[in-house]
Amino acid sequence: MAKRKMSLNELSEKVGLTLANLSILKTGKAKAVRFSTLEAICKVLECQPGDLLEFRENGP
């Protein structure tokens, strides 16, 4: 988003997600993400899924 100089509000409007849901995704608090949502975000930001996702192990 920073590279595209796009605000969370603008991305929310272009992707069709609520600001609250997009914020949950951005902060890493989401338990899952739909492929259609990931696809929409990637189209708007002109990026690949790997640019947005990272693997984190759960628990100890």
Second form
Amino acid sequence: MAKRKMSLNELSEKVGLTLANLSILKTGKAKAVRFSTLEAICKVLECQPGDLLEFRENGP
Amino acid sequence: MKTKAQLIFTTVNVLFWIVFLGLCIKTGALLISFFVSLFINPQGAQNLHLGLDLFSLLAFDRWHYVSMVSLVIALSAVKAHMAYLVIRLFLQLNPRQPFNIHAAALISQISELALGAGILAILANAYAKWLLKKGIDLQSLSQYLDNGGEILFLAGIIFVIAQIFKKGVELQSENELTV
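The structure above corresponds to the form predicted on its own; please provide the structure of the form predicted together with the partner chain.
First the chain shown before, then all remaining chains and molecules of the complex.
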């Protein structure tokens, strides 16, 4: 988001997610992500899913 | 225009308010009559509440009278508390998000109280049967002693529903955190 100089508000409008849901995703509280959401975010931010997701042992 | 489900919901809510108020009045009346019969006028035991006559039991033994009436009052109070919890459940139920921790906790409490009521009813019935064998007239008591087995059966059903509801809470919270 910083590289694309995009705010959370702008991203939520382009992706079609509410600010609350984006915030849940950003803070790592999300339990699951739909492929459609992941696709939309990657499209807007011009990145790969691996740039957004990270595996950590025993939760965040 | 209210849907059929909303109409049924409102009707059941009103019914439970009536049941709750009725049980509170019954419990209060029994308590007051009980104290009057013990400390003011023993004749009060002839009509504790709507024809409940335990004068022969009081004449037989004071402690048996105290025990039996205490069981009857406790049973009535537990049922009133159950009705109160159901009303609280109705008050905080949100049709859009029905599966929440508070509702699950209330349903669990209702199942625990039903279990308690069932045990109390079984104890009271067994005690009444034992007293009947002593030749004491307890005819009017039968309408105040519920079938404990039936209450325990219902407690079991409510317990199962409580477990399913808890699973529903888990699934709903997972759904809320799915983006």
